[in-house]
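One chain follows as structure tokens, the form predicted on its own.
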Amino acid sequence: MSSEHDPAVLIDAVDEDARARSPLGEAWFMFRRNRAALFGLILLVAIFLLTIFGPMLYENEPFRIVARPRTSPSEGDLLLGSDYLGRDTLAGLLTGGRVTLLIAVFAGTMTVLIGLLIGGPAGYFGGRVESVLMRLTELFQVPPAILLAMLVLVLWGPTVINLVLAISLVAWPQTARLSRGEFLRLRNVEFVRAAKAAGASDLRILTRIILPNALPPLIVNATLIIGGAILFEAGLSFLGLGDPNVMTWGLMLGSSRPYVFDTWWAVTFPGLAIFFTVLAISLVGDGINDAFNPKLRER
């Protein structure tokens, strides 16, 4: 068989063609070369599918008592056993995973939006605007993050919405500083100067010209924030500051904490779910960072 009909040659030709056509095609090519990132993506997709469709296929209520308390995975009909009250551990994992991921995604989105609204104008305008906005950022960095989040939940109540707000309030300063650096770097490049000379407004330059070019590091930062939000939610729920009426992985850990030696599976399985989810997000974030890094593309 000639080389021009060889599948491997054809695939390489398609990859090279995609890389020549668009930066996104080149980034996807680099991402696929990273086996750890590809494994993280597959794992993350599998976790999302389980949390989205799992509760539809496995319809046990997470708060419903369905078995004898502390039923081990090797006893009865429950695949992962029950907790200290007799609630189905698998149902809690599937339903709680959906809520945990939603909290993390919404918290990550709000964090990036707040960081952009503060850091973007600070880096673009500079001067007094930068001074005021960066002092505001430093003000939120002074208190320990966990104490500030706990204060928000104690004052406003431990609801899911307040949990998202608490995580966003303690996480946005890092994104604001990153946004400031990117906008500061890009405000003096040639295409931005050309846009100013053509009479483009500051709003158009910020949103249509600088922001798209500043997105790659912000996307990487957003993946790290989502992973951190999962850990933060677990920590707050572990301390009893999560919403007691909504099942999450953190609530499963916190409620079963006193019985960890007698009911180890009720703590181990949600702990493993958190571990593998954060690991998958971190691997994907590293892969995106490598894919958008121009120095690595030259290798």
Second form
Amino acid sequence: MSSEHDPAVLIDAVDEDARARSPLGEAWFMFRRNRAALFGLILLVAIFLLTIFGPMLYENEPFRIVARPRTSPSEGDLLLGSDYLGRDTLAGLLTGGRVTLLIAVFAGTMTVLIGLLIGGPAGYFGGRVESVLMRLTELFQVPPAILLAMLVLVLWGPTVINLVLAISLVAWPQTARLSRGEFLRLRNVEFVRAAKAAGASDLRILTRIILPNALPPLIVNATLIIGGAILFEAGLSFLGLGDPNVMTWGLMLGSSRPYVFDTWWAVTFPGLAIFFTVLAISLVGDGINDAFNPKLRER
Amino acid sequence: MTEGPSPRAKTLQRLGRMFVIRLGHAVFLLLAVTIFTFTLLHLAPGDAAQVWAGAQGGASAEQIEQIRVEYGLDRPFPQQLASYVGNAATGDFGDSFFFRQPVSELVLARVWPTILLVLTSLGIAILGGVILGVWTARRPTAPSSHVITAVALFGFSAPIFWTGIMLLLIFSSWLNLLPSHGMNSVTVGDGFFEQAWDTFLHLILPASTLGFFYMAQYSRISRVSMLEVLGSDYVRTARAKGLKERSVIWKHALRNAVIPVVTIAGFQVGALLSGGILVETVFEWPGMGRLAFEAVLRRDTPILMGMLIISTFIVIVANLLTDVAYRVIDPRIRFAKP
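Could you give the coordinates for the form predicted in complex with its partner chain, as opposed to the form predicted on its own above?
Following is the full complex, with the preceding chain placed first.
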């Protein structure tokens, strides 16, 4: 038998390209081939750059009244018009974007951390630990999220920090369930059993062996949570529970809502900003998911 | 043949036992949420009686003293908790400070419009989602499928209340086709059908807004499950028998493909209530969401606490019904060994 028909050699030849890369490199290779995900990534980077550098280049205070109230985009000097008080919509979008994204990223990070801390041990240890932790998860999952967040914000006051806390408080059960499932699956995998047989402590197995392997779905989940957090923050601000001292896209929507028939632009543009940001995040999340699980893509 | 209960009776018995266990679990969960809600009030900064009365200075010193005595806020925490939970169990969530009315009455008056809105939206979402899902599953590579997938993604990326505002702008303000707010026009007549038609017209925009958001999700789910079912043996058998494609899809395949959608929808009543609160605020629909919005404006804590517990109750009941319903509908689960 000549060596070129040896299956191992054939597989090596096909995979040579992929082998040269690290797992992350390979994921990036898969991600790059996904046009929708790439579009999402470019959009997301553009939005981040705009919100980081935009306020430096376009120096208008989002709260200051700079024009006649209700100046439409076509009649004044302001590119996107002014709201019912005469505040610059574009300045609000740029500066507000910063805080909106910051809240979402912090809330997303915290949500994943809480979810991991509760769901991870539940899945790994099982038994009584699991039933207690999952009951706790259920307790937070059953009440309608927005009502729970509203109550927390009314009791503690609507500040940016409390917004982050309130969003994480209602979002973590989803991550906890996911982490539980992942840790449950991984605890019986051979390499985990091998580590256990070799005498590794539970803490070491949890943090060094299971966690890295559970990360891909958790990263995808984090992107979903961040997208959801933007929508949720907008919803809370719309209900009057945004931080009144800090401009966010949600606050812009909420404060201009009663004047929507006279100033459609002051409501339409912040909404579009949220829409494109969440869309970009979902596309990137889908792309990461596909990159880590190429088989699922067939669905 | 051996004597003994028939398999059918055994199944019923098992369903019954399961139901009792779930019921106990539900009661426990509701109790836990009630305790949690009251604990939140206690943990909040400031004097509980003052917070309870509304931080915006809704009550005089006398009234606050009265609350303190009435709810025993001067007693130790476990006692206060016990009395709140005890009262809540009888449907007493205290009085609203702005409306000066029992919370339970206020919420009950608003609960039906919300249920009407949520159920209509759910109907739109399930019906539309399943039709779209089946469509895209049958022609996964057709341009129409890509369009539907894209629209589903769009529906998911926009804030639900913003979609509502945009629909309001288009259909109410520019096209002047549909009413913009409320549940009934002031000018509507007394006749039952006249009123029902009027309510229907008012319902279209909010229900579509809420329904559209979930339709996107359900179309994805039903697409996946339809693809799975279409590849299964029994569908191949049905086709081999020479059944018409329409009958294979809509009669044989759909029945199984729809189960995950209905299950997920049933477990999503809480999310729908959340979305409903935002949508109701946009369209000034006189339901629980509108009440929650007013309660936030006035920092009316008793209303928010009562609503949290009552809506949790609704969610738990919906979950319970879904759980039982899909066991009854799906023979694979009904006859599965526990």
